[in-house]
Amino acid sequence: MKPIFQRSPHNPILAARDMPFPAAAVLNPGATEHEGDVVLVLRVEDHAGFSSIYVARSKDGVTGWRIQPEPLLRHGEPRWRYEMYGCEDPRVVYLSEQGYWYITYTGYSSSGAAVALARTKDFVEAERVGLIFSPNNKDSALFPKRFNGRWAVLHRPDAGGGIEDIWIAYSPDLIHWGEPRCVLREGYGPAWDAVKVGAGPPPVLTEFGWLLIYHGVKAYGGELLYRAGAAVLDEIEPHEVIGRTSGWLFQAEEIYEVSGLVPGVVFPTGMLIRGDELWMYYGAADTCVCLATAKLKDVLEVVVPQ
């Protein structure tokens, strides 16, 4: 059976060697389009082990990347003490009502991993909103529209006891968040996503509801294997799940996915809909950035009963 996702022959499309400065790894990018370019918002780890968020642009979304030499969000700024260890794993979405691209990311410090929010109009400068969820929490992705007057965001709190599910919260102003609900629970027993699940890119609206690509984790011999699956959430009440893949859709197989700083990891964080195709940008082995594409209808067919 032909796989649903096809890897770009140019993979890895971005690696540490492509940065115009010393870097140890480039991974887990948010993706959007701006002024005729595909824009990737990159987590870049430096040689000291700390991560900041940089911007890369490409006309075709695959080759010819232009890297901005200064970070959009730099870790260790004195005013932002919950980011002293890193700004990590950004997701980006355009909120047309606000006129800004909003970036959710992990602020990492001695207090743990927390969810932070920033916004930009040009991807040259960014304005921090601040933390929206306290530690330990991560894997956060905004929806691009309001629901009954409220914004919505997915996130993954650590509930203790090994429970790591995908939750949702709502906000009237993108600052104060509440109405928590559990959206997608981790699997059970030997399931491919039994250790934990986390949101991937910001959901996109389809004819069936909001398509969410998410990562699921299973332990093999003490090692964690990260794969990608999909779910569809209700268009009006996105805390309600319409469908979910019974198994994974995408896993580490190529050398750049099974060999690296953290082998066996595919971690999707950016997604574009281009015509009838879904373009999924992901981190591979916590080392480089890659691209895989699929027909949108093929993904929906395995999530929603036809």
Contents of the next structure:
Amino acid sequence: MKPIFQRSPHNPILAARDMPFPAAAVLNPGATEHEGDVVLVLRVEDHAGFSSIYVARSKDGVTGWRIQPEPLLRHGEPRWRYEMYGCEDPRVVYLSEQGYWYITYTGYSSSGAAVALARTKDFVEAERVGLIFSPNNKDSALFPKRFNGRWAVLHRPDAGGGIEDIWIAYSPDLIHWGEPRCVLREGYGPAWDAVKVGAGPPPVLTEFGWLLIYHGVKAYGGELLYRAGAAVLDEIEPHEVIGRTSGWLFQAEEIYEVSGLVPGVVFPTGMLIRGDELWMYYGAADTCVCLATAKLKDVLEVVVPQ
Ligand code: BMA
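Structure of the form predicted together with beta-D-mannopyranose, given the form predicted alone:
Below, the chain from earlier opens the complete complex, with every other chain and molecule after it.
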């Protein structure tokens, strides 16, 4: 069967050697568009092992990346104690009502991994909102609009006992979050996503509802394989699941995915809709940044069979 996603022939589109400063890895990029450019917000791990968030811009979203030399969100700022160990895995979305791009990311510190929120208008300076979920919690993605007056965010609390499901919370002001509901449970038994699931990029509204790309994890011989699946959430009540792929849609196969710092990982964190195509930006092997594209209708067909 022809795969739904096609990899860019330019993969990896960004790697440590492309940074104008020493870097150990470039991974897990948020993606958006700003002033005629595709903008990626990159997690860059430095040679000391700590990650900050940097910005890369390109006209075509594939080549000619311009990297801003200063981080947008630098870990270890004295005022931001919950980011002492790193700012990781950003997802970015434009909230037109606010006139800002909002970035959810993992604030990593001696207290664990928590969900942090920041916003920017220009991708040169960012203003931190602060933590929105305490540890351990990560893989957070905001929806771009309000639902009955409330913003909504997906996140992945660690429930203990090995349970790591995707939850949703709602907020009137992007600061106070409540009304928790479990949206997508991890799979069971030998399922491809039985170890854990986590939201990928901010969901995109389609004719069937909100398309969510998520990662699912299974252990083979003690090694964790991170693959990507998809779900569609209700347009009005996004805690309701309309459809979910029974299996994964995308997995590590190319050399830059099966070898690297963490082999066997594809970790989608950015999604753009360009014409009738879905562009999925992902981290490969926790080492570099890649792109795969699909026809949006082909993805929807497997999530919500007609
Ligand atoms: C998750 C996060 C991601 C990473 C993934 C795969 O827990 O740490 O940053 O890409 O594991 O190793």
